[in-house]
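One chain is shown next in structure tokens, namely the form predicted alone.
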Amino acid sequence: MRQSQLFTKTRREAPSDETSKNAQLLIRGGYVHKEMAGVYSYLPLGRRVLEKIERIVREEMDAIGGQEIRMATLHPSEPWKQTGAWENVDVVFKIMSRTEKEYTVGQSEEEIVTPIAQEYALSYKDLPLAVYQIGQKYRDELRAKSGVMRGREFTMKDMYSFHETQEDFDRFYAVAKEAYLKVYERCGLTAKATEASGGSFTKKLSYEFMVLTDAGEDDILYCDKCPYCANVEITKEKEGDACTRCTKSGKLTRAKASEVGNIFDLGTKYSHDFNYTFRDAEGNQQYPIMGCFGIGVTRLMGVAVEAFADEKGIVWPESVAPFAYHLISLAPDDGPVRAFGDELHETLAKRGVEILYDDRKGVSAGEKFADSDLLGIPHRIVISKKTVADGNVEIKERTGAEMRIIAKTDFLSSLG
């Protein structure tokens, strides 16, 4: 993509009404556009990041047997009233139509997915079943904050599983937990599976997946020697206590963290609410055990910004960066430099290398470097009159200080 054709522009100053780092940098970089508190539009660069995250999530959910569907966003009120959520869940948007019928826009999908499964998974032979979607969610937050990390509209992957027995659910629960940790690792993040209360969904213990960040809204205690981690709100333990879960004499450390996913054992609540039963091997009717598995996609984007940004701007992990390379021409008006840059851009694009080509005219070298730092693309290629005359390019990593001069042919060979 040519940067001269990118309709968005960078901004030098952060918007005055944003206090979170992720929102300030994403708006300055032209990744998102704020519509109102807690609601953002995702622009070309932002959409590319979301697509990378969604692809990783999709691949890991498919790998454990999840089947992707797309559920309705506009929900009738009746199933929500049937489960009690219409009256008891305070973040549900309620909409009255001109026909005096009540609707909501989905903030979760139990009320939609359970009747779907009820229609198709009627026998133990149809179980286990796991379906998921990646789509928009809406919550009537009283105080939307933390930029794209906590909003009124956001993108989420939610998966729902149905099981014949508790034992089978427990098996899948463990499999999903490991898949979640793979998702975060592939996104360049280290997440901790934190024990927490199931909240309004269930009284059973659940897992929240937390990434350590000063911008986090939760306080956790984690062991410095083993994977044990707990939300401060549900544990009697305190910082400095010995970890009771490991054999390595670990100590508990307190930290701020941001939730990037959760998994719940829903039991048979929704099965009972909809009188959903299946026929077991003996021909008896049983209620399936259900599970709920959520990953905040837009939230992950914001957490990545918070976790890796430096004083110059965003630093994307390579796996979710909008482009792998940022090709910067310091002399786009010069014929040989322009021809060199155009050819290099075309060659890399044909090889499938994701590249943003800064071919803008009338923009100083300092501005281009500042923009590149702000955008956070992992690898930078710089061409100028001097490098082009020698058939070279300059290579720099976003997080490194060293600039390497290398022949263009050697650079292309290094890419394979």
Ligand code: ATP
Second form
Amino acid sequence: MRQSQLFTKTRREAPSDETSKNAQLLIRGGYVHKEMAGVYSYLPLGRRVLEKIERIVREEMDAIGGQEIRMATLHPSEPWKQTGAWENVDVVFKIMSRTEKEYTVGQSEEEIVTPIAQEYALSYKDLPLAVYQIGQKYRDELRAKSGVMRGREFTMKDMYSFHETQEDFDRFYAVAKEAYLKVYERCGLTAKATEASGGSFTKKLSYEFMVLTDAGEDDILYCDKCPYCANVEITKEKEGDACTRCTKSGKLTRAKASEVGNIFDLGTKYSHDFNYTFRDAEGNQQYPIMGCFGIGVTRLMGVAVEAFADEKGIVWPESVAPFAYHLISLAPDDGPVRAFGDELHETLAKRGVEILYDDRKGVSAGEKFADSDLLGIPHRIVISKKTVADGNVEIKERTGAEMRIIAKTDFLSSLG
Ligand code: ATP
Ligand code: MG
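Shown: the form predicted alone; wanted: the form predicted in complex with adenosine-5'-triphosphate (ATP):
Okay, now the whole complex, with that chain kicking things off.
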């Protein structure tokens, strides 16, 4: 894509009302546009990053048998009253129509998905069933000061599963936990599976997936030798304690972290609320056991910014970067450099390389490099009169200081 055509522009200053690093950088880079506290629009670069994350999430959910659907966002109030969430869940938005009908918008979708499953999965032969969606969620959050990490509107992947037995639920739960760890790893992040209490509706254990970052809103204790990790809110342990799970004499360290997903055993709470039963092998009616599995897609984007950004700007992990290469032309007005850049851009794009081509005229080299640092694209290719005359390109990594000069032909063959 040509940067001269990109309608968004970078800006030097962060907006004064935005305190979080992730939103400051994403707004300065033209990735997002702030509508109000906790609500952002995603512009071309931001949408590309979200799509990368969503693709990873989708592949891993499909791999464990999840079936993708898209549920309604605008909900009638009745199912929410039926489960008690209308009264008991503080983040539920309540909307009144002009004919005084009450509605809500999805903040989680057990109230919608359970009646859907009830329509189709009525026999033990139809179970287990796992459905998921990637879409917008709306929550009346009191505080929205963490940029895209805590929105009043945000993107979540939510999956819901239905099981015949507790054993089958436990089996799927273990599979989902591994899939979650893969999602974070593929996004370039290390997440710890933290044991936590199961939230408002269930006393059962749940896992929260935590990425260490000072921008996080949670406090965790983690073992320095094994994967054990716990939320400070629930555990009686404290910093410096010996790890109770560990065979390697690990010690617990306290750190700030951000929850990028969680998985719950919902038991039969929602099956009871909707009187949803299935026929078991003996012909008896049973209530399915449900699980819910969330991943904060937009939060993951914010966490990636927080985790890797340096003083110059964003540093994207390769797998979620909006483009793999940033081709910077230092003499786009000049015939040979223009022709060289246009051809290289086209060749790479044809090969499927995701490339942003800074072909802007009248922008200084210093400004182009500063913009490139801010945007955080992993690999940079620089062309100028000198390199073009020699048939070369200059290659630099976003995080490296070193600039390598190599022949264009060698560079192209190095891409395979
Ligand atoms: P938190 O404790 O951070 O409020 P939660 O327990 O309310 O999270 P869930 O309802 O389980 O979260 O939602 C699933 C995932 O969606 C969370 O793990 C998180 O990554 C993400 N998420 C939750 N609330 C928000 C929000 N307001 N903005 C962005 N992402 C969110
Ligand atoms: Mg919450």
